[in-house]
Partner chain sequence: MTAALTYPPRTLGPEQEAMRAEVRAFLQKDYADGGFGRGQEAMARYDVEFSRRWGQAGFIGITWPKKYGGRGLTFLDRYVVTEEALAAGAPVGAHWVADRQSGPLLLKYGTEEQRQRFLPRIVAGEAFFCIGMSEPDSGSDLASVRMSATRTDGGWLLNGTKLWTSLAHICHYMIALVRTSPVNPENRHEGMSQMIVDLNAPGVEVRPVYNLAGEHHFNQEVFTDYFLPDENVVGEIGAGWEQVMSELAYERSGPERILSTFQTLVELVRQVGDNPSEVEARAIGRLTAHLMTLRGMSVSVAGMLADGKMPVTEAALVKDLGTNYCKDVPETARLICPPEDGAGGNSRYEKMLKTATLLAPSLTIQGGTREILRGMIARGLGLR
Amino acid sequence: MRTLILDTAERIFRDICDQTLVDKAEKGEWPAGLWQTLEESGLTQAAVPEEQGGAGGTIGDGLYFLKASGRYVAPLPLAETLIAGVLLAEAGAQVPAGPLTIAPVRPNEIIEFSDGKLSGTATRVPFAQGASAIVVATSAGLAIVDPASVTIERDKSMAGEPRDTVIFDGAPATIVGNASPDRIWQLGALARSVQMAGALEGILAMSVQYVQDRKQFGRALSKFQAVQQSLAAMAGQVAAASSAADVAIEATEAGDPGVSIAVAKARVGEAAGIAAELAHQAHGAIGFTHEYALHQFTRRLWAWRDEFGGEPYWQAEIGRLVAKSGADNLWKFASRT
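Structure block, one chain, which must be in the form predicted in complex with its partner chain:
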């Protein structure tokens, strides 16, 4: 099943998700065709059981699909729809069709539930405008909220992706499960790690292609040792990021993520900064223009690495766990035994 999902996803993204589509999405045009094709193929809810409205795959299927979407920086709430679907499915609820989002996505934001109504504000909510439902981890548990019943103030990330403020005051809601904001935070960190790993594979492929095509001093850039060494360093960061993300996917699929999500977000975020810098250096001035697609990837890498906790947040989390478990247990900690 996984091979089918990934082959289908790869084909759809390659055919439809091009630079122009991403550009239009950043200017506010919803990529309806891409969404519809993905939804009709069952990819947007790959990880939800069929009887709850999904395609019947596992969370691993959903996350590897998300990684593929990262390779094309698909400008859709695919991560948010995946997380919302997984939370609703776990709660035994039916998953609505259409693009979904989740809230809150920042620490210390509490959405209160009382007498069937919500109060509180969530900031930086991805793609709230246009979502068919917002899945909210409230003080009393998980709720599905109709976007028409809340106030949405639009904003964007540096990648041009919608990051809206949602004011829930007075919105009616029903509690369907018991997921906490912390669970959204963990899944969000995992999803962004996986998307970044995909986008990093994307910029490596772009850079390898570019230095082979571009000629200076009478030969391809790829023939200069300095350029080769730089791309090899980039490949190392990309491979480490991809591996860390895959390990976290597998651990989550096995039901025991442990510290793997923290490791992934910390390591992938660090790789994103280094690899984006190297990719721009390899591309020279053209990579700094709007005309060339590299920025669609690198702006997302810079935005995503800070969402759901940047490297400092997750490094410190790991560091405190290591310190607590003690020097003589460090190896057991690192080898997870």
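Residue numbers count along the first chain shown, from 1. What you see is a predicted model; the values in this text were computed from it and never measured. Definition used throughout: the rigid core is the maximal C-alpha set that superposes within 1.5 Å between two forms. What changes on going to the form predicted on its own:
With a cut-off of 2 Å and the rigid core superposed, Asp328 has a Cα displacement that reaches or exceeds the cut-off between the two forms.
Coords for the form predicted on its own, given the form predicted in complex with its partner chain:
One chain, no partners, no other molecules: that is all that follows.
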């Protein structure tokens, strides 16, 4: 089933998700055709059981689909819809159709639930303005909220993706199950790691193609040793990032992510900074122009890198987990990751 999901996703993204579509989305135009095609194919809820409104796949299927979306920087709330669907499925609730989002997505933001209503504010909520429902981890459990019942203040990330402030004060809500903000934080870090790993594979492919096509002094750029060395360094970073993301996917699917999500977010974030710099060096001046698609990838890498905790946060978390396990368990801890 996974092969079918990934082959279908790759074909849809290749046919529909081009540079022009991403440009229009960054200007505020909802890519309705791409969303409809993905939803009708069952890909937006690939990780949700069929009896709860999904395609009947696993969370691993959904995350590998998300990685494929990263290779095309698909401008849709696919990560947020995946997380919302997983949380609702775990709670035993029916998953609504349409694009979903999640809240809160930043630490120390608490949404209180009392007498059937919510209070509190969540900032930098992805795609709240276009969501059909907001899945909220409140003080009393998981709730589904109608976006029409809250106040949404629009904003964007550096990648041009919606990152809104949602004011829940007085919004009616019903608790459908248990889920904490920490669960959203963990799944969010995993999802961004996977998306970045996909985007890194995308910029490596772009860079290799560019240096093969572009000629300088009568030779393709790929023939210059310095360029080859730069691309080799980039490929190493992309391979390490992709491996870290895949390990986290497999561990999560097995039900025991351990420290793998922390390692993935820290390692993929580090690779994003290095590989983006190398990609722009390989492309030269054209890589900085709006007409060329590289900026769509690198701006998302920089934005996603900071969301759900950057490298310092997750490296410190790894350190805390190592210290907690004790010196005698260091080898066991490291080899398990």
